[in-house]
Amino acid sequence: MNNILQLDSNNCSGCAVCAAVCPTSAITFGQDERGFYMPFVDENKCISCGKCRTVCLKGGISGRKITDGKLYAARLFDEKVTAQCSSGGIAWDITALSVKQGRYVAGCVYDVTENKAKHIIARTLEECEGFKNSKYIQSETQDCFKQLVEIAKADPSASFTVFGLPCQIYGIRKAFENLPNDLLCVELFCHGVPTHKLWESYLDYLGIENIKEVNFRHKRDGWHQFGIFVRGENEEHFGTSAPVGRDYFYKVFFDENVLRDSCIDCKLRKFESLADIRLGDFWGKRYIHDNKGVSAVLTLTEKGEEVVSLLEGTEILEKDIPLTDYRYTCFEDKKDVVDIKSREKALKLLARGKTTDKVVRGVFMTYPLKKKYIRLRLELKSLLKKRR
C-alpha cells in the first residue's frame, strides 16, 4: 500500500496532517503503548493515493534556514495580559490581529474534561482565551487540521492563522501547498514533546479530582521560574522547576529521556522552518533580570515582518538581535544527553502506570553522576569549538 506506513515510523512527529488530507479517512491517530500519538491505517479504506506521504516530514525536509530570520525582543504593553501568558504575550497580539482581520485561528487549548491538549479553531477573542500559556504535552490535532483543510477547499477566500510546533506547522503548510487560501503560520521554539503517559502519571500522583484549571507556566514566582499550577474542585497544587528537579513533572520533562523519538534529533527544531514567525521565551543574559516576561520573535518571511509591524499592542524592545545572543534548548543536540537505558526504563514504568514520583525514584536518581559527566562533556565540547 502507498501510505505513511512505508515511511520510518521512528521519525513520526505525531502532527496528524496525514490524517487531515486523507480522502477516505483511512488514517486515525491514537496513543501507542508508550503514550505517543501515532498513525493507524485502515487498509480496507486506503486507496494508495499517496497524499499522506506528500505532507509527511519523514519524506524529507526542505524549509527556510532559521539563521536567515530576523530576531526581535518584544512584550505586550498590557501587563495584565502579559501576566497571563508564558513570556511576553506576542502570540496573543497576533491572535487579536488575526481575529480583527476575520481569519480562522487555530491554536492549542487544554481540555479539562479529558485532561489533554488539543487544537481548536476560533473566530472570536473569547474563543481564543484558552490559547494563552504553553502546554508542555503534545496536542491532538487530527480533527482541527482536517476542519482547516475542509474549510479551505470549500472557501478559497478564507484566510487562516495557525499556531503550532515546528512539525505541525510544516505539515499544515504542506497541506495548503496547492490551495489558494492566505495562510499565516506561527510556530514555537520547541523543547520537544514527552509521552502523554508522563502527564497521566503526574495527575495520578497529584490525585486532584475534578480538575478545573491547568497552567504549565504560572508566573506566581516570576517569569524565570517554571511554575506548574493545577486546581481541582477542593484543592490545588503549585510546583516549580527550581531548584532542579523539585517538581516531579519538570524533573522528568527536562531530563529529555521521555521525548518522542523524532524530537531527539529534530531538524525542524534546530535548523529549518516553513513558518512565517517563530515565537518563544527570550532566554539568555539579555533579560536575565526581567521578571515580567520577554518574547523572542523570529520573523522568517516578508509576511512575518509585515505582521509584526501591524501589532498595535506590542512594544519592540530590541531589533536585529544576533541569533547567537539567544540561548534556547531547541538548538541543543538532544541525542547527546539521552541515556538509552534510562529512557527505556522510564518509558516502561510509565507504560505500567507508575506515578511520576516512583518513576523519578526508579530511574532519574540512579545516574546523577553520569548526567553530570555528559553535561560537562558537552560544555567542554562547546568551549573547544569556540576557541577554534
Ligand SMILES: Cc1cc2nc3c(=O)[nH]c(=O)nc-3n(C[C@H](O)[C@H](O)[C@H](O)COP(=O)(O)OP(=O)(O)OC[C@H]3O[C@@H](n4cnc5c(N)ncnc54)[C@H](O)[C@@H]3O)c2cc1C
Second form
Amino acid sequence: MNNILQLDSNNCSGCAVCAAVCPTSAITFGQDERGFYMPFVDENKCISCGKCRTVCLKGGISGRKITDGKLYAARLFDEKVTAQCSSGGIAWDITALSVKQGRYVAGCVYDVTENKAKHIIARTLEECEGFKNSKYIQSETQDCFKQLVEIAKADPSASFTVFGLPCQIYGIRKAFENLPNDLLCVELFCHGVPTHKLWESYLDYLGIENIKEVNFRHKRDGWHQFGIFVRGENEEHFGTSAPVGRDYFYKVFFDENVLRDSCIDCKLRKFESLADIRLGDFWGKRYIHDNKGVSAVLTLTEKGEEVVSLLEGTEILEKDIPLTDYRYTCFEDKKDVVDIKSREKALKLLARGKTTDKVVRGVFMTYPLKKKYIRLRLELKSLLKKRR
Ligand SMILES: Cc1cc2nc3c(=O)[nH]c(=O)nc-3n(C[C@H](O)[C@H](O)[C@H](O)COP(=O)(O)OP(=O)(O)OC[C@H]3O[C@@H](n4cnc5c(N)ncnc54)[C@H](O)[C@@H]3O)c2cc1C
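Given the form predicted on its own above, what does the protein look like in the form predicted in complex with the named molecule?
Expanding to the full complex; the earlier chain stays at the top.
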C-alpha cells in the first residue's frame, strides 16, 4: 500500500488534508484513545495513488523562513470588535476584506451542540461571526477542507481565504498546489494543541449543562490574562490563567505536557511557513502595558503585504519590527519543557475520564519545583544566547 500509514504516525498533525485529497474517500479522521485526531485508512478503498502523501508534512517540510517576514504591530480601530477577539482583531479585518472580495472564507468556530471546535466555510460576515476568538483546542477540519478542494476543482475562478494553524495551512497549500484558484493563507503563531480529552474533562469538571457560549479569551480582566468563559442555560464560569485563582484548563494547557505529539517538535511553529500572513498576540515588553490587545502581524509574501495594505479597519501601530522583539513560548523547544513521565500519567488519567481537578492534583501539583527549575534553566539559556 502507498498511503500515509507508511509515514511516521508521531508526526501526524491531524490537519486532515490527506482525507480531503483522497479520491476514494478511503481516509477518515477520528479521535484515538488519547484524544488526538488521527487518520484511519480503509485499505479496501485505498488505490495506492499516494496523493495523501504529497500533502502530508510527515514527508518532510519545505517552506519559507519565518525570519524573512515583515513584522507589524496592529489592532482594529473598532474597540468593541477588538474586545471580542483574542489579540488586536486583525483576523477579523482580513475576514471582512475577504468577504468583500467575494472569497470563500474558511475558519474555526466553536460548536456548542458537540462541544468542539471545527472549521466551516462562510461567505457572509454574519456567517463568519463565530470565527472571532481563538479556540485553544484542535479544530476538526475534515469536512471543511474536503469541501474547499471540491469547490476549487469545480470552479477554477473561485477564490479562498483560509485561517488555520501552521500545520493546517501547510496541508491546504499543498492541496491547492496544482489548482489555479486564488488562495490566501492566514496562519496563527502557535503554542500547540492539547488532547481533546483535556477539554472534555474540563467541561465535566465544570458540570455546566446546555452550554450556550464558550470564550477562550475573554478580556474581562484585560488582554494579558487568558480569561476563559463558559455560559450554560442557568450558570456560568469565568476563570483566568493568572496565578491567583488559576484556571485548571489553562494550568494544564500551559504546562505543555498534554500537547499533541507533532506539536512538541514542530518545525512550522518555529522556522518555516507556507502562509501569506501569520498572526499572533504581540507579547513581550513592547505592549506590556496595553490592556486592549495588539496583534503581531507577520507578512510572508507579497500577497500578504498587499492584503495588509488594503485593511481599512486596521491601525498599524508600528512596522519593520525585528522578529527578535517578538519572542514567546511558541518559539521555544517544547522538548525542553515536557516532562515525559508526567505527560504519560496525565494522558492516561484523561483517557480514563478523570476530571481536570483530579488530573491537576494527581500530576501537575507534584512537580512545581521541577517546573520552576526547567523554566529558570531556559531563561538562563536565552539570556546567555543574547549576551553572546
Ligand atoms: C491553538 C492556538 C494556539 C495559539 N498559540 C499562540 C501563541 O503561542 N502565540 C501567539 O502569539 N498567538 C497564538 N495563537 C494566536 C492568537 O491566539 C490569536 O488567534 C491571534 O493573535 C489572532 O488574533 P485576532 O485578535 O486577530 O483574531 P481572533 O478573533 O482571535 O481570530 C482567530 C482566528 O483564528 C482562527 N482560529 C480560532 N481558533 C482556531 C483553532 N483552534 N484552529 C485553527 N484556527 C483557529 C479563527 O478562524 C479566526 O480566523 C494561537 C491560536 C490558537 C488557536
